[in-house]
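As a starting point, one isolated chain is supplied in structure tokens, in the form predicted on its own.
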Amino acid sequence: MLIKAKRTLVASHMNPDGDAVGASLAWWSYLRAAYPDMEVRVVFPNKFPDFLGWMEGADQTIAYADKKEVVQEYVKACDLIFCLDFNAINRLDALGEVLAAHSIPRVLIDHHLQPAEEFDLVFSDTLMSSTSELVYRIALALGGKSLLSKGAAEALYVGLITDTGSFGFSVNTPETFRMAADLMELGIDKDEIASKVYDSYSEKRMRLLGYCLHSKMRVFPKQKAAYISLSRKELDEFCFQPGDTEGFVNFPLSIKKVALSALFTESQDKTHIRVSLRSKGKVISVNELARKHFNGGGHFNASGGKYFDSLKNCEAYFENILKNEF
């Protein structure tokens, strides 16, 4: 399948995060090195955050929202599609509809729970810290460590640290740390990468975070829960850019007795609310919560979804869940 492919697409999910972008760029780099005659393109449903734009190959990726016709024509000519860091085609929104419309073999590389039965080949391991780690393991199994450039190693490390909170969670085996050591041997500067990822935010983003914690965080001690909600108007007031709210949902979990945190952000077109859910410990599965109530899913401690109504109603809906289920 892979050897015969002449045109390949690498796709990842809506609102791509560090793991989605890092894994995709690393796999793009590996495929180009291993199969020089293969044409490979990376497509995301929409733009990724600016602080990820320094990685090798990032400037060659395509946002479907900006170049729909270009992507549609390329998909028609594809032999193979790699689906990275999501477990169901609907996670791609409109891009998913394009992929589903063609009978092109689809390969899933992912670490989320309960992958859908719509892929021709599946590499899924929920014990992996990140999709980037799984990409790295596959590259090793194919004998390709020598084909991983420094740029690919940097992208893998970005995925690794962003999906584990710099090794603070989701590290299930010692192999994750061995991977980090291997990447250092390939020449990455871990401190420089961390600075580019975590020390490159705008002043507006920092003020938005302060506003969230001071004025928008609601805590429910009895239910050991908290949430933050942001309207489109509030986001616009702080000149919101994609990625600005990344990690905000984790902050309420720093409160001693809070074990469940949610972040609700109104979409730009105001058609739905983006829902991010986090938990700590081994009691609350936000994957089940997201699947049951928010048309989503993910991991035991980190999941997301959507709510198709107003922000006010979303808040009330969540508070009712807390009242009845916690």
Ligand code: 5GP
Given for the second form:
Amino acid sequence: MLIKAKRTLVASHMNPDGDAVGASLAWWSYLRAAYPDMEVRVVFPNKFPDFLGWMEGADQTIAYADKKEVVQEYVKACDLIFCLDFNAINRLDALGEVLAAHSIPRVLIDHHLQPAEEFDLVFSDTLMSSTSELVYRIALALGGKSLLSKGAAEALYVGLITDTGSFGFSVNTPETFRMAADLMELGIDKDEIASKVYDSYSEKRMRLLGYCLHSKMRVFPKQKAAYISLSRKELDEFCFQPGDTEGFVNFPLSIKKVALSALFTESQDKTHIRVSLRSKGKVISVNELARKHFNGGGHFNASGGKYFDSLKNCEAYFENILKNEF
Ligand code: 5GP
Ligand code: MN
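Swap state to the form predicted in complex with the ligand from the form predicted on its own:
Okay, now the whole complex, with that chain kicking things off.
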């Protein structure tokens, strides 16, 4: 199937994060090295945050929201679609409808729980730290390390550190550290990558974080929970850019007695609230919480979803869940 494919698409999820972009670019790079005659394009539903723009091939990716017709034309003549770092086509929003309109074989490469039954070939391993780790293992199994460029190794490392909080969680086997060692052997500069990923925030983003922690974080000691909610107006005041709230939801978990944290942000078109959920420990499955209450899912300790009503009602809804279930 892979060898015969002439034109392929690599697609990843809405609001692409370090793993979505890293895994997609590494897979793109690998496919181009392994199958020089194959045409490969990487498409995301919307633009990735600026701090990922330095990665090799990032400038050649397409945001569906900006170039709908280009993507629609390209997809028509595709003979294989790779779906990376998501477990259900509805995670692609409008791009998902384009893919669903064709019966092109879909290959899933992902590490989220409970993949949907809408893929033709499934590489799903929830023990993988990141989709980047899974991409690395598949690439090794298919062709060996020599086909991975330094740029691909850098992309894989970005996915690895962003999905594990720099090896703080979701590292389930020693193999993940061996992968990091292999990437160093492929020539990555890990300090430089960490700096590009973590030391590139705007002043406004830091002020927004300060505002959240000082004035917006609500803690519920009895339920060992906390949440932060941000309206569009508040986000606009701090000149919000995509990716600015990345990581905010983790901060309340630094409080000793908080084991569940939520972040609610009003969408730009105000049609819904984006929900991010995190837990620490082995008791609270935020995947279940997101599935049951927020039309979403993800991992045991990190998940997301949507709430289709006002921010105020979302807060009340969540507080009610805390009261009744925690
Ligand atoms: P984040 O809170 O960083 O947006 O997402 C945390 C995790 O949950 C990620 O692994 C992400 O892929 C997953 N996730 C986020 N939003 C959704 C959603 O709406 N549906 C599903 N199924 N998973 C989501
Ligand atoms: Mn991931």
